[in-house]
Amino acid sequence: MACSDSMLKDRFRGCLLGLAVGDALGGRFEAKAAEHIRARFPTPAALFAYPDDELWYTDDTQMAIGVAEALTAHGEIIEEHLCRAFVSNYVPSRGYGRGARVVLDTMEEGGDYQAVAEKHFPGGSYGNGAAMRVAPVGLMFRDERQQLWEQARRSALPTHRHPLGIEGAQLLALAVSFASHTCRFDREAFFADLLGACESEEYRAKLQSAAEVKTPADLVGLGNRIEALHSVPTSIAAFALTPESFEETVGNLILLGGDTDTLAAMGGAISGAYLGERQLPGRLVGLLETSPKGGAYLGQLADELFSAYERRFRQPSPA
C-alpha cells in the first residue's frame, strides 16, 4: 500500500525526530546495566513518563544532522562536503567516543583523517557510529536500492572502513527505507528484504535470529554493544517486534542497557519512518532541546530533505 505525499513528508519528520528522541532519552542511561534501569523503570511506559525537562541529544543525532545537511545541499554523499558538515556540527561534549574524536579533530585541522582512522582502528572501525547517523540516506534513496546501498557505504567511509561497520549502516538505511514505504507492516517481507541484502554470513545469521524474536526478552541475545553487529540487528528486531508503538520499540531497547543512546536512536529512526511524526510521543518531541539545531531545526531539516528527495526522484517527465 503506497502512501500519499503528505504522509511521506510526515515520515521524513518522524524519522529524524524519532532518532533524536530515542537518542536523547537513551543517552540518559548509556552504559548502565539493564538491571539498574529496570529497577527504576520496569516498563517502556514508565521510561517515557520520566522526563520532565529538556532532552539533549548526543553525537548520534549530531552526526545524523550532518548527513542530512550534506544530502539536502548536494543531493548525494560527497565525502568532502560530508566531512565539512561533521566538522561544522562537532561538539565533543555531545559524547563522541575517543576514536571518533581523534578522527574528527584531524578533520577539523585539515589533516589526513583517513590515515588516522586506519591507524586508530586497525582493519577499520566495526562500531555502530556509521549506522547511528545513516537514516537520512535511507530516506533520500528510498526509491533506488542500488544507490541506497552505495550512498550508505559512502556515508560510512570517513570514519568506518571495516566491512561489518559499513554493512551495518547499509542494513539500517535499508530498514528505514522499507519502513518509509509501507502503510501496513509485513514482518516476513521486512526480514526477507534485509536478509536478501546481506553480504556477510555474520549479519545473515544475526538477522535470522532477529526474525525469530517473539518477546522483548528475546532481544537480549542479539546484543547491546557498540559493535554494529551487536546493535544494528537488535534495533531492527525491536522495531519489527512492536512496529505500531514507538514507545515500546525505543523503550525495549533502552531497557537492554549498554549502548542505549545508539540502540534507541537507530530503533527510533526506523519506527519514526514507519509511524510518522504524528504518531510520535508529542510530549517528548516537545521536550527536545531548543538549541539552534534542536527540535525545531530537526523538523525543518526533515522538510528540506523531503524537498531534496522530491527534486531528485520526482522530476517531471519531458514533454
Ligand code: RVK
Second form
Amino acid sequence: MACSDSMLKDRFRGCLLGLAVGDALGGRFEAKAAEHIRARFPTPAALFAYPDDELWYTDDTQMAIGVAEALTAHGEIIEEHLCRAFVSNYVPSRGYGRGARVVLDTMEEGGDYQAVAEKHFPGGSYGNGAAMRVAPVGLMFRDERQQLWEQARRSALPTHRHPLGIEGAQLLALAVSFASHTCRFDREAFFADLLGACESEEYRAKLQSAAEVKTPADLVGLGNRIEALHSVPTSIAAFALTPESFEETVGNLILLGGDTDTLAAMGGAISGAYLGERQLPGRLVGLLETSPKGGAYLGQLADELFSAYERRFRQPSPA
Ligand code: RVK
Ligand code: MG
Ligand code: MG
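Alright, leaving the form predicted alone aside, put up the form predicted in complex with the ligand.
Every chain and every other molecule in the complex is listed next, the one we just looked at coming first.
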C-alpha cells in the first residue's frame, strides 16, 4: 500500500471513523451470542453488506469524541477539561457501562466523582470503557512513547482506576500509535512492542496468546467480554490477523458475539489508523449518523486533532 507522511491526516480520519463504524455496526449485535449472529451473517462480508440505514454509534464513540475534543482544545489530557467534555456529550441512552453511568451522573451533578470511581467497584473499574475511547491519545502521542503511556492513564482515571482498566487503555493506545506509523505491517515487531510495554502478568499472558492467533476461530479463546483484559487483546489480535482488511478485522470481532460494539470499535480504530480513511468501507462511513456529532463531525474532529498534533509535535507544513 502507498504510505507516506502525507497520508497521516488520512490515518487520523481513518482511526476515528473506523472506531465509529465498528462501534455502530457492532452496536446492533451487542450482548448477542456468536451463534445467533452467525446464523444470519456467516461472514464479515455478509455483515458489512447488510446495513442500509443510518448507523448510530454508542457510548464508545461518544466518549472517544470527548477525548479527542479535550486533546484538540488543550493538546494534552487535563482531567477537568476531559470530564467537562464527557459531561457535555453525555446521553445515557447511548448505552454506558453500569459503573460508568454512576460516575458520569455524579460528575454531571458536580459531586465527588473521583470517590465514586474509586469505590463503586472495589479497586476501581476494570471494564473496557477506558480502552474503547483512548484511540485519539494513541494518535496525538504517536511519537512519544512515555507521554502516550502517561496520557492514556490520565484519560482513563476519571472513570477507570483499576490497574487492568488503565493498562488496557495504554496498550490500545500503543497499538493505535504503532499502526499509524506502519507502512508494511510487521506482526512480530507489533507484538514485541506491546509485550515490551506490558506491566502486568495478566496482559503479558493474553498478548502472548494473541501473538499466536492464526485463524478467526482462535480469537474466541481471548474473550469477548466487557472487562478490558478479555476484550483489548482480542481486538489487537483481530487486527494483527487481517491487517490489510478493515472488513475482516471488524467483521471477525463482531462475529465473536458478546461486547461486539466495543470489540469492533477498538479493532476498527487500530485498523483505521493503519489503513487510513481511503481504505475504509466508504458505504458504511457514509451511513454514519447525520446528527450534529455524527460522521461529518468525526471527520472534522480528526482533522482538528491532526492540526493539534502538528502544532504540538511538528512544524506546520506550508499551506
Ligand atoms: C454497555 C467487578 C467489574 C469491575 C470490578 C464489570 C458499554 C462490571 C460499552 C461493569 C462497553 C462492567 C462497556 C463495565 C464499557 C468492571 N469488579 N466487576 N472491579 N470493574 N466490572 O461499568 O465504561 O456497553 O460488570 O466501569 O468500562 O459499549 O458493569 O463501564 O462495552 O465491567 O459499557 O465496567 O463499560 P464499567 P465501562
Ligand atoms: Mg457501547
Ligand atoms: Mg460495548
